[in-house]
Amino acid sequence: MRRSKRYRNIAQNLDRSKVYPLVESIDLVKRNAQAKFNETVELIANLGIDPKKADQQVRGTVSLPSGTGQTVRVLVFAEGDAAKQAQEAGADFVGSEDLAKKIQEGWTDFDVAIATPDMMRIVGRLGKILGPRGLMPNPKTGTVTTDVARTIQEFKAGKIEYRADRTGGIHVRVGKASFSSQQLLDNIRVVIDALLRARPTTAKGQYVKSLFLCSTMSPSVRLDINEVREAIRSGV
């Protein structure tokens, strides 16, 4: 893959071996986002996990603090009086079999899927589309429920699901490099946080192997692991 000359310079000048404190990190991210655009910064967790396990399954939702820095485009499967709430809740996109045709279509533009539990029926056809994408309602994410307005409201306010990969990496975007550095840190803090306390009970050795932070068009930082967990036990 190319990269920019921009990119290359700053890699150039990045220690890629050189583990960072958090805070640090943080400011270096933010000023190494110098695209025309305001970038995603994005926390990347490598765990020491096995995901073809069923007990080993790393995958939830956290709240932002700080919020997420765009509009979260949600989609609800409902009928009758769930689809009203959802439509005074704000949902993008509210509807049923008519959702299910645009989607097996190949339509998928929208950022978090919501389905009343009887909307299962259709939305369980639909998991070989939205499931690699990450979109799949589940009840574990809150995101298969009956409390439609709830949902929706929690999920344009910075409620955000993290999902671990086939490689036991996970990917989640924690702000905008716009956030000022009290507020991106509050937000990788609940995030981190979250990710120790779903460590699974079977995982065996290191649970976290790395931590990365990033924005768009920037290299990526490494973490130090130690700092950052001491960082988080003091609320630093």
Second form
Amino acid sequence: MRRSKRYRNIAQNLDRSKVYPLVESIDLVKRNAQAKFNETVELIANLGIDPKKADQQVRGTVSLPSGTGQTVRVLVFAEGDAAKQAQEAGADFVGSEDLAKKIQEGWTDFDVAIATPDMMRIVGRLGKILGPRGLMPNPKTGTVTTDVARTIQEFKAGKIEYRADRTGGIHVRVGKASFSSQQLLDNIRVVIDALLRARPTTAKGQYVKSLFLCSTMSPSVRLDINEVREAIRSGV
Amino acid sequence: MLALAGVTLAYGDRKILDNVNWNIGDGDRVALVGPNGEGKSTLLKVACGVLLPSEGEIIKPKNQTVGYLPQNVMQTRGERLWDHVLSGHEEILAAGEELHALEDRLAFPVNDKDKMARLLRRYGDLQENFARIGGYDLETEAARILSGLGFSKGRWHDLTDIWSGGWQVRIELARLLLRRPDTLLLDEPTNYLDLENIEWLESFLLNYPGAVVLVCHDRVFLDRVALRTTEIERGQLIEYRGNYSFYEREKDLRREQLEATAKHQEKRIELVERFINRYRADKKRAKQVQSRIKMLEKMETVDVPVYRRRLQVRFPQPPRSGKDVLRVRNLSKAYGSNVVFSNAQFTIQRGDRVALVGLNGAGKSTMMRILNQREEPTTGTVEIGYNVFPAYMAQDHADNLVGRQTILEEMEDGSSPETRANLRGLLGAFLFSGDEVLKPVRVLSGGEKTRLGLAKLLCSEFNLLLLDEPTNHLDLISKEVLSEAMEAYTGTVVFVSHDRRFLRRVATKVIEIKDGVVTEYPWPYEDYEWYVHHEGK
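Now that the form predicted alone has been shown, please provide the structure of the form predicted together with the partner chain.
Full assembly next; the chain just shown is listed first.
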């Protein structure tokens, strides 16, 4: 793939063989985010799990203390009182059959889908559209719930979902390049902490194989895993 | 991973596989090549467990799945295409049903909070498992595969009964590809595919995460897909670390090396023998002579395998026909409301080698039958020129062979008393020699049946050859020989084939059937390909 001049310039000044301490890497990624928009900062982890095994799934949600820096569009499948609560809590789209129909016709302009349990009969039909996009409501991530108002507020405030893909890789957005270093650090700390806690008991060998930090359009920076672990433990 | 260790399979005293070892690693893409009837399909059947070997074992890890596409598939009846293709995934379908049952259960309010929490936990687990085994991607993937293999969306819910033989193979192929087994064994998957679908299958297999073993007689396909070639010859497997072109080069090279070694050895033996003869009576050198004799006894002689006989096809010099061989005017064909093609207009002249191309089901075989006057057109005429004697080989000619008969009897059936005397000679040219002509037709492999079909064709006098997929099941060398014979033939040929190399070599003119429209291109196939890629878009 041919890279842009901007990208090549940044990559030239980056030592790809080096591992960076957490704080230094945050500054580096912030400095490298030179595209003409506010780039998203992402944390990438390569985990030593076998994602084919049912008992080695890494998945969950985590609330970012500094938020994601993005407006999250929340869709709620609910009827009656729950629908009213959802409207009041600031959901962007609320409905049931009407929304399902719209989605079946190809519309997916939202970031999170939440449903009350009784709605799963309708939402279940949308599996082949929502499933591959990671938008399917699931009790494990708290998106199938009777308390829709609280869930909406949490997601609006910066709750995000993480899930290991088929290769054992995890990509989590941890904020924007415009965030202060401290804000990013707070978010990253929470995410890594959650990942470490989510370690499946059956996973063998080294759990976190590698960690990277990057922004939307810049090269990634490799983190020093041991240093990161120390930093999180001591609460820098 | 899949491995065959010390596998032997024999029918009577003929060993098809003789103490064979074969490893297929993860991500391997192996081309299995060899002449027709040498045991390629048998090897695949043994590898997937359909046939049990007489000796040896097949080793595969516990959870490893193996998928096998046979050359001839059984027609499935009474099922919808979509359901049948998905039915390979019992695990996903069962998980989906459980999930939906629980969704229905959740639709009714549960007042007990603990019970609700338990239900939700269970639902979460089921959903996660469903996603992990690919439940959410199944239908999208099925749609992708069906489109890629040429099934139009409007027909996905048709019954499987109505699809023709070639399409049955595609249905099974689609079902197999959707299952994504760790090892995929495909026996001539391209036989009934159109070029467009062959190219799609190529790219699908190139990105396939598991191992693929291919028996295929499309050279271009093999070259693009295979990373490794295994040749089967006289019950033994020979490995080549490259695609088909590499195999051809390497095989020649190895043979040359072997010949050189054999020659060198011969020279050496001659020298030693001369020494022995010269000093045999000499007492002083008795020890030396004895040691040389021993050396000769111990020496392993290098055997150069004899060249395998090649198919020998030469079409006889045809009686001269009139200049216009076939004149087609306003030809249309419809089955009920289904119009296959309409208003076809073309003339085939003496010496033309016409390729009839188009997608599967476009009406190529129908056109061939009409040209051969086996079927009546709905409107229009086919005029056969002066002094034209057609000979026709149908796509399904193998179905018309009588299984009980021997090869020789089958030939005798269709021949005139004058040609009967030469039948054995003719069969010999088609590689049925000696007692082989007494084999019953039902035990023949796909390629052998095609060879028999071609041999039968030559029993009559003709100057217009109408061949519907003559290259199906033929091995690569036989295909080359057939294309040479067709190139050298001075009569007129109309043929259908999906083999790109064969089309490029033989066709001097192309007639395309597309969406019911018949278009004549008076150019060789390569020019037609260029035109379709550049102008057609």
